[in-house]
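Just the one chain here, the form predicted on its own, laid out as structure tokens.
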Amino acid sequence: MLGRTLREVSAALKQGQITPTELCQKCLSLIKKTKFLNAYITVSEEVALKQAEESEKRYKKGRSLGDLDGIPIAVKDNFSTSGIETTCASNMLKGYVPPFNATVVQKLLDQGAVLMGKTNLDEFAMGSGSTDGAFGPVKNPWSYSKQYREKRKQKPHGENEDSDWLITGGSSGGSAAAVAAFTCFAALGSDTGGSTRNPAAHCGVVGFKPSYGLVSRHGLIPLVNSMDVPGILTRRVDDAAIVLGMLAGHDPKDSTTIQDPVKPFTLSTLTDVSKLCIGIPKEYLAPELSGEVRSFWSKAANLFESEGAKVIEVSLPHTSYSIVCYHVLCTSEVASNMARFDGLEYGHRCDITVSTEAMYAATRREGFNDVVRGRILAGNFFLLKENYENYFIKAQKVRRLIANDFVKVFNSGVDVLLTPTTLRGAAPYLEFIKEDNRTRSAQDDIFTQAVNMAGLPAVSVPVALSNQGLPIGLQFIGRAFCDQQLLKIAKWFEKQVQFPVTQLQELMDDGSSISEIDKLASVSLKH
């Protein structure tokens, strides 16, 4: 039962196959046995099973909530929930519990989703590993798997069989795994850069970005203001529609959000995509791109146009500036947002009296790491009164450029842009942490980070694996406001590949297997 979509488990519970009691029973008992891959920082097993006790006294009476009722989900631990702890993976805010849930909480709630817990992230969602947080990293499922595992026979062994795994990219890390190793059937992340997108990648599921001010931001502590996105992660991209069904619309908490009401999201089967017309950005064959995702790129451009869709070269010049770009403000919105951790009102505080001032200082130094400390560092440096021409306001333009790249683009007639996610599959934990985390995350969301300024909806999909049988992910990038065309689109592809499903019987204890899908689906994209 843990092996099916979220749509296949909510029809077994409308027809009486599993309670959703028993349901949220195997997940809690595979997130124990799971425990290693440190996908969660707070498991809350009592919310849970009385979450999934009330959906199933609904369900005895008729009265079911909906498709997301008893369903099982987790929530980075970046989003307020009420009464249980949100940590945001740091010391800063180790121990705090918010009075009040997440917009985007309050509403999988109200649907009858059930909470499995909160998931582990790089400290305040500054990464592209999930490595970097207070709790330690986050192992990426796949290490475990039987692909991964047979195509490794070949090689020898690393001698430090503790770090012989590899990442889940981040920073939506913890979600992507809980996902990917079958302990819930949905996730939130925040998508600030890439965050839902790049690990959703490297751990072979969904990952979806939302246009910016479709969904609320409300509850969730915000890296920066103008570009994160509450991100949804599944393993179909028809339960990404379902989930994000659910959370669009106004938010009068968020005056970001839209004011128009947002129709249903309902994906109709998309056969014909002869009249579509694909754009693949001429910038984003980046010189580090790994041969075989360039491979799979090609292919699935191949794909559409043999189905005769119309595909084309764009540019989408000053894409080489997004990076340095997305750096500055980044950096300066973080050196804003992080000011509100100071010791006073809540999270952690030092032990040191002398002076107000002395304490602020002591307090930030115990309670961020090296990571949060140097992008405020930066930032403040941005924002500085001789410097702040020169680099932010600069980088505002820039910004704007990048976006009116992609509106040139759209208006040209393209329904959809075609690009990879990441520059290659999952790096191994020891190889991956001898950059330094600025390195790591310019390298990571180099085809991610422009979406997010431009406020534009994209959904990574995963499609096929590389000789090391680990997944590879392909990104689409959609109109504003298109969402559902995208979905649309994104669905009828990941349809076409028929990713495989992964095989994790070496992750359990007892050797028996998560899933109850035995052959692998056939692979469109080979090599």
Given for the second form:
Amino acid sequence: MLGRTLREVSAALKQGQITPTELCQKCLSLIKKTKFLNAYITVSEEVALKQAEESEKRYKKGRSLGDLDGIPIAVKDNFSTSGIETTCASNMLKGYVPPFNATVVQKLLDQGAVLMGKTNLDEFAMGSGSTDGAFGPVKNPWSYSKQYREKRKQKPHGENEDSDWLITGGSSGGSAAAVAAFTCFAALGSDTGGSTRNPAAHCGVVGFKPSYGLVSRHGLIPLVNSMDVPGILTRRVDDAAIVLGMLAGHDPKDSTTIQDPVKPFTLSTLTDVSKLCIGIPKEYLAPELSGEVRSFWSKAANLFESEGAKVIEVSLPHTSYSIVCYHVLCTSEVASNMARFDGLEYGHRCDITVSTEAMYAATRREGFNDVVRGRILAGNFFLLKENYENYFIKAQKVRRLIANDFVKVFNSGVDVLLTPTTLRGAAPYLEFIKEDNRTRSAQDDIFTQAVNMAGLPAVSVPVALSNQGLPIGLQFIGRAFCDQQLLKIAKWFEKQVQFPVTQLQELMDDGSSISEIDKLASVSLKH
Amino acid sequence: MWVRATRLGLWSWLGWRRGFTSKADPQGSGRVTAEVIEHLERLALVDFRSQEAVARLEKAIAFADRLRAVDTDGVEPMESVLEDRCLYLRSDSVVEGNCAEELLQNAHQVVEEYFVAPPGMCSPKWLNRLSLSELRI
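The structure above corresponds to the form predicted on its own; please give the structure of the form predicted in complex with the partner chain next.
All chains and molecules follow, beginning with the one already shown.
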């Protein structure tokens, strides 16, 4: 049951094949079994069971709220959840319990979703490995998959089998791991520079970044106000579309959400791609790109071409500057956003009482890790009067050039861009930590963050397994506010590639869930 | 007391200076002088505890310097991707609030309905510019 898609399990709930409470308990027990992944910071067991109970009552009366009623979901720990600790994986917010729900969380709960818990991340969503949080790193479930382990047996490995575990990517690594390990059917992440798409690619799940302004950021503890968006992680593109349909729309509490009306939609199936024009940005052919990813990218392009689509090479000339531009804008906005953490009204507070400034300084030293502090300092440097024009304003100008690159390409008739999501498959943790956070982010965000600067929608779809048995994802980038069309194309592509299911047999209940996937045909999908 | 504070201030400033001008970071831009560090510390209220932090900042600046290579003549800065749209303004009516008790629960030091803060830097003791290092008593 846990291996099914959101749509399938929703149908199963409606047909009474399983009750919300049973489903919730299965997920809770799997969460306990997979605790070593460290995907969850907080497991909201009592809350989840209560919500499941209420959902069950609704189903009994035949009054389910919709496709999400009774479905276990997880939320990244930088979304405020009323009554549930929200830490952003930082000492600064340990013990902080928000008095309100983020709009996206509220919307999911209003649809009857069951909140399993808050997932782990890089501290304040800064990082590309989910390794720098106060609660420890997140382990990639694929480190324990049959596919990966079998490949590893061919190579000599150390005595401690667990020392070579892989990172999930970041910063929404916990959410990606939670979905990949079947502990929930959808998870919320956040995406500022690729933080949803990067771990999605490494964990073999779908990671969707909506257009900036489509989904409310109210309650999402901000990193970069002009680039943050809530992201959606699921095992199928269709599931991501269901969740998006519930979340998209204007929010009076977030003035950066657009006012255009958004109706919940059902993703229709694309059968004919011959009218599509796929763009391949030539600057994304980075020298560091692994041969395998490159070959999958090439195969994907050929697939579209063989089905009649027009596949052309396009140019995004300012790509090589996008990482630098992002670095300046991100650190500057971070410097501003982190200023609110002073220990007075919420969060950690140090013991110093000699003066306000001393108290603030010590609180912030104790609360933030090196990565966060480094970014705050760099950001403040770029915002100094003497540097403002040369760094911050300059970066904003470069941002416009980057955004214009995309506009030009889409205006020339391209419907969607096809690019890799990451340079290579998930790295082993011990290798990943050899370089510092900033270097890693600069390397790993290379394909994903230009999209945030332009505010476009993008989705990472798992394509195939590498030679090492690890998932590789490819990214589709769409036009602004054409999220539905983007997902339609991604859904078509997903069907063609048939990405294999993670075989985590030692984690599943009797391995029975794997065989249940074969029984897809027996579940009718009538609504 | 005032005189002692002055001496302390000067001393630590000299200490910082000596520490940072003696090593030349090959990757650094040399822009991070002691004055800049002190200034940033006061602005950010986050301190540079070590050489490592300074080196990190210098690398970040060197990285950012790559932007100079881009020709941005005549280009307007972009603040938001939604610049072509109007922001929505709510009507000025109170629809929520009255949750002082809930909000106060998250603070460590509270007295009645007040958040308690230590004294600000406005007393005569602090008249001299002290670096953050002195404040770590």
